[in-house]
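Okay, so here's just one chain, in structure tokens, the form predicted on its own.
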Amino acid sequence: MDDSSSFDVVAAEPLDDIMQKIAEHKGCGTSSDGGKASCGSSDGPDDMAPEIWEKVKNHPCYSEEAHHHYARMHVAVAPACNIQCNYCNRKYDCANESRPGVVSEKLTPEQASKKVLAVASTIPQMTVLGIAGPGDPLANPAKTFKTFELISQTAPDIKLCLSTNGLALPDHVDTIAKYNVDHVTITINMVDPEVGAQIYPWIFWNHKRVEGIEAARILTERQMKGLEMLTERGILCKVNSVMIPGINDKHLVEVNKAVKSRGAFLHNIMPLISAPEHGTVFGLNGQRGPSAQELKALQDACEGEMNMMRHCRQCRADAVGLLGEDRSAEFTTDKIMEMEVSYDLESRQAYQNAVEQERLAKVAAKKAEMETLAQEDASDLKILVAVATKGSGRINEHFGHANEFQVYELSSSEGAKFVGHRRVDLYCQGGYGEEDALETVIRAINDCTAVFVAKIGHCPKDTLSAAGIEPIDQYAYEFIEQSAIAYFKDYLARVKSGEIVHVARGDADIRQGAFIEA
């Protein structure tokens, strides 16, 4: 983050300085009144082609914008996969943990179809179906078809996805247009075979096992090849890259600039996950992951004429719920065999209209709060806050019940500009606030100016005081973007008049595994 001003910085604390200074909080309790938790392209209809606009409105995926609003689903109906990665461990699942790959059940198209009616019916705001695995969708083409072929009978006002490694995408490319699918994620983690060959130590082609950098190879001209084919036909590609430090993290670079010039419309850096209870090759061999501000300054690094997408949750392959959230529970395939479905389009339709009223009085408050900053003394300054929120696009979540924080970078230039999210044990158990749990939350948004909460107790107050946060709950239920750029214009003010001195803050934690409820 460029911290650089007109204004007197003060270095930033090493994080583990700033947890010894609030470790005499330890031990205090708190009420239950603390209360219980750029996709791509966060650009408007006037940034884009029309028929774009139309795709990616209401995708919480490719739509940033979208995200705060909108729902997603995925159906489990592709078991097998062609490809080993050394990230991957697909037998492993804890219901409380969010990663690619993972399940807690597996359907058939016919079960996948009833769910998705019944879930769409339930979550009028669910507008995307996407198929994600556990394996990959194109190493199980039959299942994966036929689910499109039922949903898109039976709900043509969902938008179908779906997510793969590449490696059989050519052969499937004319399918794919067939059943309307319009947007395909592509894993990319490399282009360059002998970084492949420490990312994967195997692929299945041609009814057998190829391993080491010809596997790699294969691998990644099968992928150039079938995003080239698929942006020939107009279908939006967003290529999903997990950063690994010391492995390909300079690398990815490289790989924007292959996906870029092949028409991918988004690319999703994520950072790796590989906790070793997950029994991964990366988790056992402890390979880790990139920090908060490692991850931030490669997809800074990325951004240019091509989205960056740092919304993404790294989601299971049966999740469901805005982004951020996992409803799954609900809809196990025993409830959803006994529900009675009624797909009502007119009032699904009628709820998005009005989700849809709801975002454009966002927007507009966005671009006011906006005219009023441009109005003010430029300045260099940059500064990211945390925001604790349920969705809609407002502060309407209490920092106790928060299991995730928004982030946003806020500048004289660009205002209030999503930057990621991060994942934190709730801090409110029971009624009593867990004192472990405010540690990792530190730890999470440690980089961060002040944190936004619908309400906060004295005692969790204090300890981000003391770690330098500021708790700001003035502007609670209001809508974020404009909230912020309120509070930094306030911000820029007091540094200009000396009653605070700006901090340039520290790096900040990512937790192991999505955390998805309590």
Contents of the next structure:
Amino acid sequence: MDDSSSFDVVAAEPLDDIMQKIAEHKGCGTSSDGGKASCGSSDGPDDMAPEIWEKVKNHPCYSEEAHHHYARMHVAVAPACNIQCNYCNRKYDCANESRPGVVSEKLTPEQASKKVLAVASTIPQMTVLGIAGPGDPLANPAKTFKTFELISQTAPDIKLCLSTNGLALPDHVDTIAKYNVDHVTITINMVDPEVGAQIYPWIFWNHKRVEGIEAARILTERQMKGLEMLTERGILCKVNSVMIPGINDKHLVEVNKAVKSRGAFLHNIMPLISAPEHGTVFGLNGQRGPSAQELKALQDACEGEMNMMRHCRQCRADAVGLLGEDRSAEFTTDKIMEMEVSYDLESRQAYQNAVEQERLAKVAAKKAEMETLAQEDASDLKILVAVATKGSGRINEHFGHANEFQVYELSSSEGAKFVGHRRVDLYCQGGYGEEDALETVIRAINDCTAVFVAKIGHCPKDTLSAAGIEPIDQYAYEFIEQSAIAYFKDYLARVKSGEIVHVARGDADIRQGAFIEA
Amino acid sequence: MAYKIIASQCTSCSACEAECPNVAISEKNGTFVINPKKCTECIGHFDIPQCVAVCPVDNTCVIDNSFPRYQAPGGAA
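Can I have the other form now, the form predicted together with the partner chain, not the form predicted on its own?
Once more the chain from above appears, this time first in line as the rest of the complex follows.
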């Protein structure tokens, strides 16, 4: 059992109980971090129409608030692609790879269906199945829709979603609607073909390879048409955009307006992942990705227009689990084919009901703290803080064990707002730290004023303080947002009294590579 | 003559299999292969060989010189 057992809060217990019962029922062990719950955001039921809330409330990719409670999985049934992107290299594929779009095992629709049942029976908070490649699901329509058909028959409570480049989308919208696929993600990196020509060397269209501006023109027309057709049918659309500095970074504001006006629900601007060893065109020609500050500035600029997704982990196309974790190694084809699977809708429902209770408790705690903040002297000051957490919406991870930090922006107007996450290499392995790794962590959260942890050693504490990042362990195991707002009140008071001077922080690094559990 | 797939470069993405008008392409030992007896180099079907056009790795679907060039029935092409 890990540190989550030391929670002194009642609300976390029912989840653990249910996980334990499920584990006993199945006669197998389960990881002890089943009690994951929310860290919350304003993406709650107050902000949206009830029918949309029903669709997104347990979708980890569509709701930031949900992504701490609910898990998703991707199945790699669709390897073929109909376009070429300069940030993708289809040649490179091995088990150690951890970029989006890369996968170790291809599955048949029948294998995929079995895998979904196996995962859903083991992880009751797994609510969403996505098909996201490594190719394009709609360039493999037979395999994609066969998979959806099999799963909708055996596991009707699981939400289906797919992620596409959009080229073939208009041809398949009616089929998407027929299989009740209610979430579609389209990757849209441009609406200007001249920009597109720098991103897409070619598309395969009407039995021909089309290149350059003409290819980008066809692609953007098809993407916009497909988006319009989906939103007309009430299918929720998320738009993913890859931010490529010098190519489409400024242009993505136009993309944001274009997709917003066509009814897209959420915009996810992701940093380019680009390294020479990936063998992509951008990796080889030295195209850099954005810094944390550049990414946040663009997300902030687009936020007034529509919901921005900031919790994307750019996961692998065969990822399994909560965002930020990857349990795919537990569910390889060999293992799932040997599993005896019984789909237990009832225990899944019981677990999910308990999750809903935990979410409500956390939202109430945040609201109460926010009301006390409103009474303080308002200030225009904004700071970022990093949080070491392994879920549950709590500060429950040791500094040295964190492989990512969640970043919150604190302000008088909005309280604590989730603005992203920073992945770091494991700083502490086997109980002793490594200096290089600590430097990596500091670079990753260098824009933060403080870091909230459950526990931290003296040495890293001193190094962090010297770097201007205040280590905070006094809120160990408390709710994140409630604690962050309390800290911010204290911070403002200390600035006001002259005890400390507010100093603007510098930029931070974005680590390359998709998230994979270390 | 026919096209062949250089196995060491094949990513096994399957894109060519669905595009081949002659159903000449199938998976074998983890990569895809072209049956030279069925391949017509897409002559009579399309302007360019479909496997070449759709393959994500350039120079992977190439002419197999161990076969004579395909002749369309009636001596066309």
